[in-house]
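In structure tokens, the next block holds one chain alone, the form predicted on its own.
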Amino acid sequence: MSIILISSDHYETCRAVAQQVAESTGYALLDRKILGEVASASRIPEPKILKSLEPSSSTVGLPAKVRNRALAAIQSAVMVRLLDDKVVCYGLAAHLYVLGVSHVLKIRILCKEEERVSLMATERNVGIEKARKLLKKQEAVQKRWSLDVFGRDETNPSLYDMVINMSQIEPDEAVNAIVETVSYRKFQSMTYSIKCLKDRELSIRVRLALMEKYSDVDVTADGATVVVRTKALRREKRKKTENIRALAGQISGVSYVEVHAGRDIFRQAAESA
């Protein structure tokens, strides 16, 4: 059993490849139709955890705060449908989450230049060298995106398993080498990556219930131990402390929580000023 991720700098080719690839496995295909079920269970409005996904306007009228509690929703529940395994997932940025799962195929789509430079300039109505300057624009915003929110470069091909440039591939050729890929031994899943993704859920889970209150926090899970990483006033870090042990001890999965507390040098200085 597999995961397949896939992701591209064109969406609908994206889209179209990974529809394929899910109807050729048989794998289930997981989408932004989950968005409904995101923002029902985070209580964000829906178009706020679409926003979250969307490069050109992170930034804008999405309060940070508010945009990390999306993307950690999304993420959360991302994770849970691919501990179900056997699905083909894209337009989630999980390729840039869901890290060190040996049973996961990740997969890159790079399509023809000329066809998004034409797509663009029909998009906006303008010629093809404004829209050629358009599309570069566009292309800095998403890795400077993918850089700001999750510290990779998506544009790195050393983060995929597969890069397949579309310039000289038929979408059906990629499909097959997609399909072929996944089928090899060192993709299937054993006990070891399993327990790589469920410890990758469970750090997710806890995150997002923390980020509840406190938006600073960095989880990492091994078993059911877990351990929080945050920043904290000297005055304020016993407290702190205490408090997310608690939160995180709530959580099933959880029986043991490890609480590091740094000093919010960045905080301080502000109140000595």
The other form holds:
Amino acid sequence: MSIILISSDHYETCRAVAQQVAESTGYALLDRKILGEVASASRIPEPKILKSLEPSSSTVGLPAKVRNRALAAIQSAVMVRLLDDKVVCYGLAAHLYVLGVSHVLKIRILCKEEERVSLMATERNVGIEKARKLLKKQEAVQKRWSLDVFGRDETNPSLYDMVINMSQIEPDEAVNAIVETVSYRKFQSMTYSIKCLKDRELSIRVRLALMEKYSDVDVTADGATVVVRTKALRREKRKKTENIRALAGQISGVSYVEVHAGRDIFRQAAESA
Amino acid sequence: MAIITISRGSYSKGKEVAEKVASHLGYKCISREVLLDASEHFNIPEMKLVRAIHDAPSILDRFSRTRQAFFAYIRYALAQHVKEDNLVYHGLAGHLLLKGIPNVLKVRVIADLADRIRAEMKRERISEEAARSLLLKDDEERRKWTQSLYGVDPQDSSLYDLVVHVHKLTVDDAVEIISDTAQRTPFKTTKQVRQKMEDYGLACQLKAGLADSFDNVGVKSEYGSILVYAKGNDHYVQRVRKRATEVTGRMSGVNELEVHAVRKLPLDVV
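Could you please show the structure of the form predicted in complex with its partner chain, as a counterpart to the form predicted on its own just displayed?
Now the full complex is given, and it begins with the chain already shown.
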């Protein structure tokens, strides 16, 4: 009874490994197929949902508000499905936001660099050297995206339990290593680790509900108690706190809401200027 | 039947993992032995060799022939152990020193900074602040050193076949994962791999013989035929040729020697 999160520097490789792991373990596969449901539940068009997961070097990307709401909707949908247990998840950036849950095994797969270069050369119809440069640029964009959006560098190995480089290790062997590792007792779900996951699910659900009105909220949950942190001007503090408390209180699973509203110094400075 | 290099930061439990892997597989486990062998063989104080491969080089050091020569001596000493196969090496830069040998399983063992700080505080009886500062300085030294010699960051996961995070996974889990991977097909020593190890040993031996006098030289061997690439003018190349002939005359297993003048040293040379 575990959860396996797989991340990679190459989407197709990640998918192939995740599919094989799911087949070998008999776990359910959780991937981008859920994005349609996420789109209809959040009323954000599916292309925008997909775009929020794809780093772009272009300056004309999704507006931050839309992107954050789309990502929160994805996170909420992923968390609900992870509660089912026995899941292999990839392609939904779950390794960046499912944290502190002991029965989650996090794996990063690194594809052969030469293979990625030649794929890039074919895709973009460019020479090998140009493709190598493009790949480096793409990696830098991906790294910046993970830092900007989740505050974590996804290339940092300490984010994972294991990193497997496929330069010498064959996919089947990588799959075997993952399947064996997940069978270790420490990756079995326990009452406490399930509670941690439930808390995370509730906090992201509350955040998503509040984001329609307040985009700057940070939410943590412990059982049925929810703590919301936000910023407000002195004159709007009471009203905002009451609104947040009322909105969050309506969500199922929430019995007590605590709101901490700090001073919004930037807006205050802008208004006094 | 494999060679395993284990790269680690201080207090990352890499040493413990390496020793247990070696014991589990019945392999030889070495680290400092390589430096002792190099020190004895080339009559250099061990401390000087340690500094050459541990401390980050200064600007002047980067162009120092001595440092490069020390490095060649250490690589030669390691190559002698590698020829015997069934080896776990957890000294510095094994994954880079043995670049080009196909069956080497390159592993990095990492631990959370907080766990490492706790271990350092306990062992050295120092404050948390001091332990943090020492660990970060040590990591930075190693990063600069690898960067200056190989142009790579030792924390880059793509340099290794496997990175194991000892936190949720225990030392024993890491041992099991590494031992299991080492026994898989790509890491088995075949006849071809054995030949590569022999060739690598020859190339390292000649490089060690040239390194004290020549810095722009690369060596490789194919089935005992040694190719030396020298970057310099005709006179320089002539001197390299003369010295290489002398050195190979004392070596066994050399079939042929060729010295080529090049503008840029090939990537697959030692």
